[in-house]
Structures are given as C-alpha cells and as structure tokens.
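First, one chain by itself in structure tokens, the form predicted on its own.
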Amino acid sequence: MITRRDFLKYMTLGSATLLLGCAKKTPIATPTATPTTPTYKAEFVLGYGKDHRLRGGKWGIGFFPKIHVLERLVEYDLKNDDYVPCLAKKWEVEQDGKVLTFELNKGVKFSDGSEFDAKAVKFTVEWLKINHPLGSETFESAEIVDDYTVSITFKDAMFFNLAKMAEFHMSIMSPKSVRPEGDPKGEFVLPIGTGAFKVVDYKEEQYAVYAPNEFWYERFGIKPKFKRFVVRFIKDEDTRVMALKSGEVDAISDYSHGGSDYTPRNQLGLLQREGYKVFKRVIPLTWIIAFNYKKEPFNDVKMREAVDLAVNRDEVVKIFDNQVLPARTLFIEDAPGVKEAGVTYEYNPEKAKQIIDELGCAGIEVNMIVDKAQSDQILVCQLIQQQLKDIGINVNLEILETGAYKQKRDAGEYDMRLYYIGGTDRRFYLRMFWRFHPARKWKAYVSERTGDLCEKILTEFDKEKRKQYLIEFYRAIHEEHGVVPLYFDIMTTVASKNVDISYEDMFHYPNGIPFGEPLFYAVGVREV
C-alpha cells in the first residue's frame, strides 16, 4: 500500500518533471518511472528486556501490553500540561475532583470485536480495586450512568486523579479478560484491549507474539504492514545489539517504563554510524544523587550544597557517548514550570571546596552504594567520587549485588546513591507524588517546606495555580539543595536499514496525541 506521504512525493516529482518539460518546450515527454508499492515481510521481531506478563501478576500485566493492547481514558500532553481525550472524549470534575465523570466514544472496539462501553470501565475499576496496589488505594467505586458514560469515585479529592488515569495501569481492558467473565474477582486469562494489537501467543520469559487489532486501525483509517508482531524477550543489553546487528531481530527497543533494560546508551551512535536507524526522545526522567538527608554528615544543607557544586554533569554525560543531555534544571524544559521557575544547578568546584573547609569537613568519609547490575552507574558513581575527592570528601563505594543493595537502601545504611525521579511523559505527576510527597516510601527528599507544595501541586485543577506551585517547588529543591540532578534520561528505538518507520508515527498516535514511550503500530521490514 502507497502512503499518504508517498503519494504527495511522487506526485510533487512528477509535476516538477512536468514543468521542467514545458519551460524547455520539449516535443516528446520524457518517460518517468512508475512508482512502485512497498511490499512488507508478515513478520516484525522486536529484541526487548523485560518479559511482558501476560498471564498477570502484582502489578498487572507488562508496560509493553498496556500501551500496544490496552488504551487509557485519556492522555498526557506533557508541553501543554493537559489531559486530553483517548477513550473518554471527554470529562465533569465534580466534589472538587473525588468524583470525575467520564462520558466516552462510541463505536470503539475490543480486539475480540465486543463493544467498549461503560460496563467494561466499571469492570475495569473494580478489577483493579481488588488486585491492583495502585487501583486499591485509589479507587472507591464506578457507577454506571447509561451505556457511554460512567462515574468514578476516588478515595480523595484531588487533581492527581484525573492524572493517574493516564497513567500505565489504569489502562481499560475487557470483561472478557477474565473468568469468569466480568468477575472482578476472576481469574486473569489474557488482556483483551482497544488498542493496536491483540495476544496471539505468549510464553513466559521466552517470547509475547501480537497481531494487528483490525478495529483499531480502521478506526483510525491506517493499515498494518505486518502480520505478526513477535517480541523476543533478551535479558542483557550486549546479546540484544548482536541480535539486531545479526538480523534476528529486526528492532530493539527500551524498557517502556524507563530507567533500566535499555539498549546502552554508549552504543547508539557506533550503531547509527553504521546505518541503523536510531530514534530517541528526551523524557521527563532525571537521575539524581539521592542522599540520606535525615542523618549526619548530609542533614546538613551546606554539605549537600557542595556535592552538588562539585558535579561537573558535562563530563557525566560523556559516560553515555553524550546521548543524554546534562541536567541543568530538575526537569527537561518541557515539563511544566521548569523554564518559568528560572533556576539552574551549577558547576562550581572552588566554591564547593570553600564550603567544605568552612565547615571543617575536608578528609570526611561517606558512604554510596550502587547495584552491580546497572553497569554504567557503576561509571558514574566512579566519576562523582572522582570529582569529591577533589574537593575534599572521600567516597567510599560500595558496589553491591541487587539485593544486598536493596536491603542496605531500605534499612538506610548509606550517606548517596543514584536515583531516579519523573518517568515517561505520563508518570511526571505520578513520580512528584512517590519522590516528593511526605507519605510515600520511596521518597527521593521531602522538607515541610517541598512537602506542603507537592500536596498542593497534587490537588489543583486549575493549570495556572498548579504551575505556580511547581515553580515554588523547584525553587524550593534547589535552595534547599535536596537533589543533585545529573541528566535527563531518554526513550530509543534502534531499527535495522529495511524498517520503515518514521520519529512522527514513532512518539505520536495516529491523531498526534504525543508519546513517551516508543510505539510499533506503523512499523514495516521491507522485503529486499
């Protein structure tokens, strides 16, 4: 099938050959050649990290399933901070956000051919209430109002609702996905979603294999160019380059929920130098020093004041091949507030051994653990020891296995360690509620001060108000020196010569709802 684009190319090449013919006032037309249509192999096979779990699990099925199978009432605009329509067109705030009304699109589809409606959001809420962590603390109940709309009751009043549905897991999926069916108790069998594809075979930690969702796509009035979407599923990150670079796979792709399975970061550019095709987008995910801000010697704003002076995040970003940005700011310039809030994190190294000196502190000895399993961290936490020893604090770097680093981060034996706040586009809100909010266990750093502000970013609906919080918020973090952000994290695909695929049909639905995380619906191998 001849795209859209292509069409308006060849017929903008053939109209310049025409007018090219008139002005030389040529007898006989010049033969052109007839444009040919791209044929596709059935199959496209994606190298990926993590398994998709498909039969379920604590959390649910995988991040991969729940944006290719499963849609969500609505979507993330992170540039415009606004919540847009996806399977709700569109939404009443009612008791100050405890209640939020969803009338919702009519004519959508499951894959199986059943109809979207208000019965399989109600489903989907008491679902997740039971057997969700995030559905149990959020949800109190879903009351049917006719066939096409529906009421949610959440257990607080507060904007972060509306923002947690769009987020990963509370993506709607069909009565049909258990059994009994509609049963919120039942038993998971397999998701049945409107989105792009459907399960068609699934074996656990081995492979997922997908097919186009025809519902989906003639919604959207675009054709597939596979047959079969098969994802193989390849634990190391080295083992799924050579697959791509050997041909048995046609793509690899990042961990959609960011921060770890990715493909090395150091790898991307000798890969596009070498014809790949690589897609990266920057995402509203920064990798911070985390401290232990509740204990000596970094209770102490002054001493955290001068880790963060010490940093030279130019050279960090050289870990990476520079295929990350430096962060100069909490958050990338997109998300809400951050250019407006006019702060930047320096490099200062001569006032940050000042620091040290006045304080007495020159010779002083912290501790920073780090996971054995993320091995450019390790390089990281190498070089900011590096550049605090030049100051005067000593680091002594403890390189631990995955769960004897677990164990050390939870019981709070340590002074820094590397950390992750915000996510893909959809999370931001998520993830100023579980670094920044007083209440929650994985907490990157809270003040009364930060903490009274992330509660009132939380609960404004008003975009203007909230923004004005962040503001405050992000002035707050860098006065009070709670973080050290290093760089702003990204989302890439690589993709062999013969993949068509563009970075538009890539981080954008096919009605340019922007994405965070890479989508495969366009995506074609061309047979050679």
The other form holds:
Amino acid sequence: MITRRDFLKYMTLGSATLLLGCAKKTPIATPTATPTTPTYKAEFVLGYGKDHRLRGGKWGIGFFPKIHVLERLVEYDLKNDDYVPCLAKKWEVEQDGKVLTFELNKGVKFSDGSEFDAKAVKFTVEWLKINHPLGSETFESAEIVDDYTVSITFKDAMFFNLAKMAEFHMSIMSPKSVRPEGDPKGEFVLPIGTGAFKVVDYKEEQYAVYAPNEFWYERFGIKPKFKRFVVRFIKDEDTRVMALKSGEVDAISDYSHGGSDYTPRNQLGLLQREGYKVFKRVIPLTWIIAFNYKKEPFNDVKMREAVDLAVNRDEVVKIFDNQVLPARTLFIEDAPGVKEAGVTYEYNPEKAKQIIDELGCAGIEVNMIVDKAQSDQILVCQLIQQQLKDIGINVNLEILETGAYKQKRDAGEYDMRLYYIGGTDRRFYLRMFWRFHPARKWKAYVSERTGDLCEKILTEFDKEKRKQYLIEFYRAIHEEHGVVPLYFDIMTTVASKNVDISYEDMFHYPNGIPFGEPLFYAVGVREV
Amino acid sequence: MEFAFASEVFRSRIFKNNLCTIGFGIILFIAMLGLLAPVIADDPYKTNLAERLKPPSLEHPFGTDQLGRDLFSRVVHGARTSLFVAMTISLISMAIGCLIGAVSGYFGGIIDDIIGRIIDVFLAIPELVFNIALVGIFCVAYGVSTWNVILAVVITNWVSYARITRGIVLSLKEKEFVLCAKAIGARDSYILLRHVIPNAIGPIIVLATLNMGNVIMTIASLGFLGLGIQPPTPEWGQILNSGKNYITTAPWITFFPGLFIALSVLGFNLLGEGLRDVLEKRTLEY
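Starting from the form predicted on its own, produce the coordinates for the form predicted together with its partner chain.
In what comes next, the whole complex appears, and the chain from above leads the way.
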C-alpha cells in the first residue's frame, strides 16, 4: 500500500522529471569548430554569348581568350590615364611615338613551358600586321634589340600607338600558336599565351574548355580553385539566364566587347533579389542616341538640342532597376578630363518643346531603328519615343532583325538610333578613334571641330595637354549636341550562390591593375 | 423568302444552341472591349516609370508592365489589334481559298491536278515554321509592318479553305440544279458564283469561325517570338513575350494577355462547333 509520504515523494519526483523534460534545452558546450578550407568542384561552367573563335577569324580569337589566355605588353589605368607595365617592364618613346622600344620582363613562360622573349613579341607584331585589320593599319615593323628588348615601328607617330598596345587585339602569343612554328604567314592553330588559362578543348559555337596555366599562377603566387574551366556558348540572352537558373552553368558573363551579348540589364535586379551574386563594374561605355546628322531634320543642331533636352535619363535607368547610371556627362567621371570639363547634360522638356515650336517642327515624324536582338534597347527606345512625343516629335520605331538593322544603318536609312561610345577601360582611346575620327567607318558624330580635337587627343603624348584636348572635345560635343548620352554601361557577371570570388578578384589583375573585363582566375564553385 | 429562312434559323437554332450562345457571348464581350477601348481605357503607350511592375489594383486592374504602362489599356487595345488582324487574315484567306477551291473542284482535270499539288505542297510544310520564314523575308524586303504578318499568314491560311471548298464543289457540281443551269446555257462563272459557292457557304462559315481561333493563336505565336506586330503597338502575343522574364516577380504581365488569347480562341471554337451542329442538323433535315 502506498503511503501519503510515498505518494508525495513520487509526485515530487514525477513533477521534477516533467519540468526538466519541458525545460528549454541548454546548449551543450562543444569544442569550437575550426574553420576549414571549402572544397571546390573540379569544374567551373560559364555561360557566354559568343563563340571564342579559338581557331582564329578576321579579328583573331575572341575577347575572352584574349584576356584569359594571352597578356599584353602594357595595361591601361583609366583613373590615372596611365599605361602601366604588364609583360613589358618599361618602354621608351622615340620619334614622337613612331617607335616604341619595350624592355620585357624576364622569367615569364608561355603555358607550354617555353620562354616569353623578344622573339614572341616580334612574331606577334608581324603576324598581326599580316593577319589582323588593326595590326595592318598600325604596325610597320618590329626589331629585336636583345633577348628581352624589342623595338616596334608604327605607321604613324602618335600617342595612340601606345594606347593600342593595351588593346585586346595586341595580345602577345607564342610563335608556336601557328604552323609552321614562328611563321607570321603560317596557319593559326590554337592560342598559346602567358595568361591564366590554357586551351584544352574547343568545339566551334558549342564550348571551349580551359585549364589553369600553372606558370601564370606560380608567377603571381596563387592557386586555382578549379581544374577545368568550361565555357558554354549560349547565344540567346534569355536562354543564358535560364541556364543559370536551372544550374546548367555556374555563372553567366558579358561579352567583353561591350554593348552586345550581355545579361539583360533589366534582369539584373531580379536575379539579385533571387539570391544570385551580381558583380558589376561601371566602364567608360556610354549608350547614346546617335543621329543621322548629315540629313534632315537632325542636320540642324537645334533639333538635336531639343532631343537632348527632352530625354529624361533618370527614367531611362529605371528600366534597368537603377543597375546602370544615368549619363549626365559624355563618359563616367573616372575617364580623363570629364570632371574638369564641367559639362552636364540637362533635362528640360519645356525648353525642348519651345525649340521645336520655334523651329515649326511640332508633330514632325522621324524614324528610329533598333536591333531586335537587344531587348534592353527595345525598352529604352519605347521610353524615348514617349519622351519625344511630349515635346512634339513623333518617333516611328523600326525594330529590325540584326541583318536588316545593319543594312539600314550602313545605308543611312534612319534618323536616330541607339549606339555606344567608349568600351571597357582599355578601349577608351580606340573607340574615341572609331566613333569620332573623320577617317573611321563606325562613326557616332564628326564635325570639323570635334574631328580636329579627336586627332589632337590621339596624337598628344603629354598627359596634361591631352587632358586639355579632351576637355575641349567634351565641350564641343555638348555644344554641337552631336550625340545624346543616355546611360553608362557596366560589365557584369552573375553567379550562383555557391560560387566563390570577390569583387576585387573579378575586376583586378593579381598585381592590382584594374580591369574593365570580368576575370575568372580566382573563381571556384563550392561543393554543396 | 431566303431572308426569312435565315432569320428563322438564327432565332430558332443558333441561339438555342448553348455552344453558339456561349461562344458568341465571349466574342461579343472581347469585341466590345476592343471597340470601346478608347473610352474605357487609358493611352496604352503612356509610360510611367514610377509605376513600374505594379500588381493589379483599382487604379490598374491588370497591373503595369516594365515601362509602367497600364496593362488593362494594353490588353484592351490589344484586342482591337488581334481581332482586326485575325478578321482581315480570315476574310482574305476565305476569299482566295474559296475561289481557288471552287475553280479547282468545278473544272477538274489538269487545273484540279495543279491546284491539288500546290495545296499538297503547302500542307506538307509546318504552318508556323512557314509563317516565321515568310515574316522574316518580308521584314527584310519591305520593312516592319503589320501587313507583313497579314500577308505571311494569308499565304499559308488560304489552303484549308481551298481544300474544303474543292471537296464541297466536287459533290455539288453533280447536283441537278447545277446540271439544269448548265443545260439552259448558263456560263461557268455564273454557275460558280450564283449556285455553287452560295450552297457551299455553310461549311465554309464553320471553317472560318474555327479558323479565327487558329489565326489568333498564330498571330500571338509570331508576336511571342518577336516576329509579329512590333512594340510599342499593343498585341497579346507580344505583351506575353515582354512578360516572360518577369513571370516569377510580375506574373500579371503574362497572365492577362494569356487569358484573353485563351478566351478568344475558346469563344471562336465554341461558336464554330455550335454553328457546325446547327448547320449539319439543317443539312440532315434537307
């Protein structure tokens, strides 16, 4: 029989057990986990919009391998408007820039283990002179001074020659890249360079496979986080985004050329909200409205001014979720001379309307051609159409297949179109030449005044004098309303959550030189 | 007499048929929306970036798109575009197809053989693929225009009318009233236009109604592929296409034009089915 005392004892014990059981679990002290190095997948897969043309082409191999497989003698530091050493240690300018003598770094190796020396530079210059449009208009000859010194003679005496040496196209390749070996007239086989990657496999329009170039990683004292770097060529921009979302690729990136085959800017915000890592860098590439300025009605500076004043750039960037910046200057602030020029593009629709009324052009019909392949530009054009309608200009949009677009553009059958000036940092002066020099085909705007200033900019070696010419040039373009800047473009990479890379590594070479193009030497995909 | 008969058929048969009534109601609803678009909806082109990607609300019943445009206005104005283009295509295709089919069936012989082979060639090529190719060619040759789409679809669409008309005419030309007309010396063109085609009109109307749904789908498909009517003109397929990247964040951009495409196709199919029931019943009674 249970006594009252036993009953109370059992009850107390039971209640205590119950209370203990219901009590919040106190954390059990465990030894602190030591941080472990994440393990990375052997393969990194990138979705890219353009074939890498690893067997060559009219303009040589693609921009991606030019940046990742090859290196250049010099690189460009946009912020300081300086050319900085890369494969070359230093250089001397002779005969007003007609001759540049480069002293090369020693101990640099190509990915096949052969030595980088003056012979490789001479071979590249001669190969480019015969096989490349930019090379043939640039180089005259190259002479070996000693094993690590090479003297290059250019066709013209100008500062632009040095600027060109930092260009994609002037990347140095091994004489073994062609067959017969070292023959500038030889057949191009595969690029062999001193860059971070070496080519392993390639199937045209399908994929390219790279592996880390151990000599490059050794030179910079870093270790790769992948064994194979696979690039899948996915032409359609929306399909590329879908490939990222489905996990088919680890990241997608922009075509380094700038201005085409990129991740649609109107999707960057959405991707960011969905948890993808968006790396972006503003580059000196400005989207503009280009006019057919040689024919009516835009041969009239007042008409161009009206369009310029009517465009609300803040609205334009909203299309892209404010992922890009409105262009109130011709180029980004980091570009030489922009800040000092003090030129600001204004939004003043009332003034624009007044100009149109004064010209008696209210209700005028103009056409604007757009390339159908670029969904972002179709949206921008629709917005501009509405903004110009408000001041009395009726814009007929012609959204055309790329081929038809180019045909109309080349035939001059348009009044307005969207275009871009500038490029990634290294192309700043090259595109200055291509867009504003009277001698070029792909012009955005040229007048006697701006053409003359462009010539002076590309000739002048003295940085300060060049800056003064640039300032005058920005002012002239603004006064003549040659083009209407819309927004500053960016270079982007969108990566899955388990991709490891910092912004610094994505847009800087290991020696600290800033790059406009995304770099992938430091990427790794964490094992989940 | 004929008018009285037709009106009696409409009253007693068509409106008593449930499929007809529902189909007709849906089409009437969409057509009214389209007709009244300038009254009931705002400017479909008006952009307002501050209102970008807004969900449906009292102010914007269907939400807004990526340029802040009111989707209700765009969808309702899109009804005008889609219905006008579909009607134009159907009428032109019907006129061409019926004439070719009637000539082929009535005269027979080598004319029938040639037209028959041409029809076979057209039927052998997948319609949408053919349309895509044609629109591409026309755009390059003549520039961008709504008429490119109309022309491209007409080129492939007349074939079904020609095939059906030919079959009907083949059986009609042996009927007594045709033989009588021939016996009294009536001209072939007179017999065709006065006696043969009017008697084939029932099945052709059914085909035309059912075909409207197909044409709307084709226009929307071309619009979705970016080959149809070009922005900023509101068109359902093209609005649907513009919303595909926002399907997870702004599903209303794709939902409402999709709904209207589905409704209009359903409406024309129901009306077509109903008309077939009514007209077949009438044929059986005779």
